[in-house]
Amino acid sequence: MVHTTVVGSYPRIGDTPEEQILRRGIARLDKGEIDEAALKSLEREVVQAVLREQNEAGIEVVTDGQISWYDSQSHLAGKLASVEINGLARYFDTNTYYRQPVVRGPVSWKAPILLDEWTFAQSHSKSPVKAVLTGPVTLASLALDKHYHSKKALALDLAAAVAEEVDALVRAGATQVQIDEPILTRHPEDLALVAETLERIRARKGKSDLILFTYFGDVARILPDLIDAPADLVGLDLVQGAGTWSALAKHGSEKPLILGLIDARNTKEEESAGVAKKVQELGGSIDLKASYLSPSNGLEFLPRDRARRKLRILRTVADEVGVAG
């Protein structure tokens, strides 16, 4: 059977009262009545029921769904020395926004950033907990840079932050890490400095699977080589990137991927047979017994339940590829 994991970010909060504890806690935060430990304890809550829901779906390799992240960019970025968090900008095209890191001086790691956070995922999770960073092209790309003047000085300082916090994850038991790098589908010129990138985390992995993943569209273009990349499985959005359906047919791959198939950003409904379909027509192509099928990005820009139905489809679709394990 193929297996199943998700992206990364999931919904904090839904429409049930028991589901929307944290947003009574941030309102209780800044109203001074709760501290930022017990908000933290209320996030933990968030996590423990997130990780039941990809659990009881049957999803194989999940994720604590981001729950404490503000945004993509500065949860990781704004703990490394050098870089302050500034005003919002809008994240790639979507309806959401993140805090723009500011590069001031040399960047470099400091302390562990996940690992606590990812420590207690595992502990509540029946299934492996995937460790998920944002890539290090990424993060140069949309940190306002005052010190290096150089996209690619940048990111080759934020590889080496990176790989620090990718060893320690590692140590710490993570099996699967995660490096997301949604600029390629913007600038697929950049692959070349996402591969540099990428040898120096990869140096740092250990035993465990290293995952690049690309997502908010198309990288047909640039598919072989992304294959190619220093990764053991790359991750693929086939939604908004649906003309990677086609080069995927053509070119194949040896290397496992996860394919991105369920739309993450549309509350319609997948019809799992049409998908599994499209699927096992990829059977000669691609080793499906090693790949993954995933939602096309995080599941974050949902409504809650709508999210939970979504991996249901997700893990019938699997079912119904019917790949012997």
Second form
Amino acid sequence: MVHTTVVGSYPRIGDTPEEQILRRGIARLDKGEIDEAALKSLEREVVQAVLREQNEAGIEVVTDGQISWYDSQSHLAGKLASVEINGLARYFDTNTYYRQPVVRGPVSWKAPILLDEWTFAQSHSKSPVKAVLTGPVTLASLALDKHYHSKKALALDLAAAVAEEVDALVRAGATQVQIDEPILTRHPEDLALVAETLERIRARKGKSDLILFTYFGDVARILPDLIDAPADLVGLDLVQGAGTWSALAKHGSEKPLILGLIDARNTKEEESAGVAKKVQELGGSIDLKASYLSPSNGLEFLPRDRARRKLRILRTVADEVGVAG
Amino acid sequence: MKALLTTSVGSFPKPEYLSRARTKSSRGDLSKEALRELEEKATAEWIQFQEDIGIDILVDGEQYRGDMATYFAENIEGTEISGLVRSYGNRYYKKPIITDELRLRGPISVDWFKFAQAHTDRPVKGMITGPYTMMDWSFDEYYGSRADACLAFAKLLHEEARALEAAGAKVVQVDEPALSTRFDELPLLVKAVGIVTKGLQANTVLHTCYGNYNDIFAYFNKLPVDQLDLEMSNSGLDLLDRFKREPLKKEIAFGVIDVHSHVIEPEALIRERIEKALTIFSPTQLFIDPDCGLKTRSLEEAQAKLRNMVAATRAVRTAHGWT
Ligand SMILES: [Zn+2]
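Okay, that's the form predicted alone, but what's the structure of the form predicted in complex with the partner chain?
Shown next: the complete complex, the earlier chain at its head.
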């Protein structure tokens, strides 16, 4: 029986008034009508709802939906020493934007960033909550570097900071820690640098499982080396990165994988039997029992009701793979 | 000599009374007719403002639009509108979902063009959300291929462009903010925009913004329009050197106003930007406008920015003896 998980983000608002408390809360905070503490409690209400929705869909390893993240870059980088946050930049090929971190000096970790969020989520979840962090090479690539003038030097310092955070999360009880490196789908030549940063993070992972996830495209050309990277599991986008399928069928994998095969960027619903069949065909070349099925990337690019439906499709596919397997 | 004609990219902020009316209308507390009346009032006010300050080529200000892709999709058969998705921070929008073959129900923006044009003797731009952006900003449950969806939009939008022209539009602008999303799809964009503009007598414009222009530069001369409308003040002034080496064989509307900043650019700064542009482009090739739509600014900010833009342009014309 193959396992199920998600990648990270989840839509923070839906179409009903109850699903829009966070949007209204942020607007009220901006007007000075509520304080940060009140906003925090609204965020936590939404996190609980997001955990409930994943739970009801039967997802085995969940996330907090990154509900308090302004975006994938500034939430982490903005809390490190010597990093300022600048204007908006387009996030990969999505029609979404991130506030660009500007590196003004040597980067270092100051205090836990995700620890409180993760601890809260885990204490309200029956299933394990995966800690998800943007990887140092993606952070370095999307930031504006005014200090190092070297992506590698910046990425290695960012890796040291990410490793500190991972250490804090693992000490608090995180059993799965995921490092997202979508930049590898654009710059496969960065794989050696990703591997080097992962070595540093791995040294602080304790007993947790360390996951490397790539999305927004395929990694066919680097797949065997990617699977050999110093991580316990490797996550792949097999929708936008459909090109990875054939490389995967050809090379297989000794290491358990997370197969991102439910389209998290389009509302069109997958036909579960067809997807299950494709997964079963991989059965000979990868260890399905130790692997996971997931959406292709974070679910926040979909409307909330569609994200819920995608989770149900994911569950159905996993069940169909299991019965026949 | 017609030198340094001034224009705008498209959207203007909505006056307070219209924003309130839109909220009421979305709750069902205001009739469509009552809302339309206020949209017309706001449009007429913006036309009057542009005439008063002396802009040469006008826009209707898009007072009747929410999102630029959703507005077009709502008027195209074969689409639904999705629930909210996040753009960034606390901003959300609804995306079109293509659920069936796309078909035009009738003209989309022609009524508003006619309304605006009837209020002025100066040319008003016809405004079309481009086929590539319509595709990139929609979910596709029908075509299954980005190219097919994009070209299907292009065919319909060509009909819309023809209808605008038949209604008297002397300028038709195609908005493609998604242009720089995927460089490998630029040939598709060129093909799709070419379908939209094919055979038009009107002056055709392509607007884009906030992209990495260096990567798309090679395509500028291939874009099948008469004029490029580019955001220049926010990030593009450094592109001028490249234009010096690789001349643009089209007109250019040169953005001199940062639409994301509250700061009202002083006249002197705008003059400087125009003079810089004049070192590369001829005064008849060069049009002056803001970087992008001004809808995210307050009404007062937008008007102050436009006033300074026109005053600076006049000063440059006078200094060069172009009147
Ligand atoms: Zn624009």
